[in-house]
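Starting off, we have a lone chain in the form predicted on its own, written out as structure tokens.
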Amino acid sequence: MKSVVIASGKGGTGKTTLTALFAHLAAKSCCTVLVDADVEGSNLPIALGVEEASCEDFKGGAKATVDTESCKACGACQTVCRFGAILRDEAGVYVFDQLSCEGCGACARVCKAGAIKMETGAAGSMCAGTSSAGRMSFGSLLPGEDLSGKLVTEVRRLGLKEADDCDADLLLIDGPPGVGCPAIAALADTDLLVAIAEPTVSGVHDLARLAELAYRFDLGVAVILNKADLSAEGADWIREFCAERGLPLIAEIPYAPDIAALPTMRFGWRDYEPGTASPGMAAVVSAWRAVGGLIGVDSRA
């Protein structure tokens, strides 16, 4: 099996809906499972309408919790609290502010009452579902909450579960946005990285540090310059930077807002011959066909 992950050095490149397109034409001629590693954005079983999904709660960090008969509202355990999670209500009893709560533990350990203790919640949730274009996992990480590159880890593992259990020739990963934890998480153990880059300043920056956190894990990188009619100017930095780095640019699609509103349409387009579709809807079955072909899977659609 082999595992592809789209990803970008930013939100609002369209990974997401180049994703789920790629989902649809890779599952014409392979078995693909998808996995959407990003927790704190989850869109991609919104785009393939995923339904009889199963979820399991995702246990967090410990955050400290007390128990107000057993405090002596001393006031030790405020004092030490460098996040100002503890605050006195009027009436002197200690409330305890979840969301600031970072799990240090230290007013646990100078409560002399033993009122206060750490306890793990759930901070959120990974699940598994049947999608338009296949099998899926994916999470979703509660506000506030931390440990999202964890979060990844499990909502990945449950991807591989579900291509095991099929024997499935693809685990196609829609990445989170940024180099972060959650991104690491994403890559890890990856075949193919296709950055999604936009003609921009900003465009040329996000794609240089994902390049590098690629080349760390001895990962393979290919570019899709998406929306790339919007600035000559900015579409030439990143053919330049791909150029310089040894980077393929296996795509350029053009800013096609036709291309963007498929998810809505359940993906009526499926059934379209790349000579008939759209030019935008044309560049992404290239796109596909050259994915494939880096990762040797059939890629015909």
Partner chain sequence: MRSRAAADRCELADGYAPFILAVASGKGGTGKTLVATNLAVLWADAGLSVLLADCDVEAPNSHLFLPARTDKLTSVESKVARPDSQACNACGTCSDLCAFGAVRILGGTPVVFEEICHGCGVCVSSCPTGAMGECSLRVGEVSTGVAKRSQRLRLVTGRLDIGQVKAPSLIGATREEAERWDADILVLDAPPGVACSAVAAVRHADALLLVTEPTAFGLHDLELSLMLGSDMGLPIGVVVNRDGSGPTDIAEFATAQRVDVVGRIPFDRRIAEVYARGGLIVDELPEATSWLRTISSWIEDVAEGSAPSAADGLRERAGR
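Can you now output the form predicted in complex with its partner chain? The one shown was the form predicted on its own.
Nothing else is written out below except the one chain.
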């Protein structure tokens, strides 16, 4: 089985839209399992629709809580906390800030009164279900929680299990934006990174950072220039960057009204059949063929 991550340093370049279209195309010729690895903004389930999802809690890290009745206000916890999570209010009461607490337990260890407890709760959920283009795993982090990267790893593992169960040919992963912890978690052990770039100053800057990350992890990269006709100058920057770095620019997709309209359809596009009616969709089909060619998966669609 092969795995492909659709990613971009910059957000909003079209990762989810293209993943959903590729998933529709892939469903025609190979057995694909989909993974939405953007757990802070999980949109692939909206695009493809998911039925009969079974979910489980994602356990977060522990958080410190204080029992103000037994607290002797000695301040030892505040001294030892390195995350600024323990504050003393005007009345001299120690207040624990859950958003800053990283759950290390240093405070609980030094509290002589035994007033501090480390409590673990759900920090999100991870799910698997059936979408209009095959089985899909996805997750959702509760706002304000940390461990985004760990949840990405769990969601990916769930996708791999689904893929094993159905003997899939392809694991198609919709990645998170950025180059940090969640992005690195999404890219682990991947056969190909498909970078979606837009022809803007930000687009070329963030593509360069993503390409550098892929180089560090020794990952193969292919670039798709999306919204290619938005700026002739910007498109040239992307083309030049790819040529300089020896990265294959496998497709240029024009800014096409029919593609751009897809994310605005809340429930409509799960039944959407990508055709080749528009120049934009023809470019998507040829991009998908190129991806299949690079990893050796049937992508005749």
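Between two forms, the rigid core is the largest collection of C-alphas that superpose within 1.5 Å. Since the structure is predicted, the reported quantities are computational estimates derived from the model, not experimental observations. Positions refer to the first chain, counted from 1.
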After superposing the rigid core, is the C-alpha displacement of residue 105 2 Å or more between the two forms?
yes
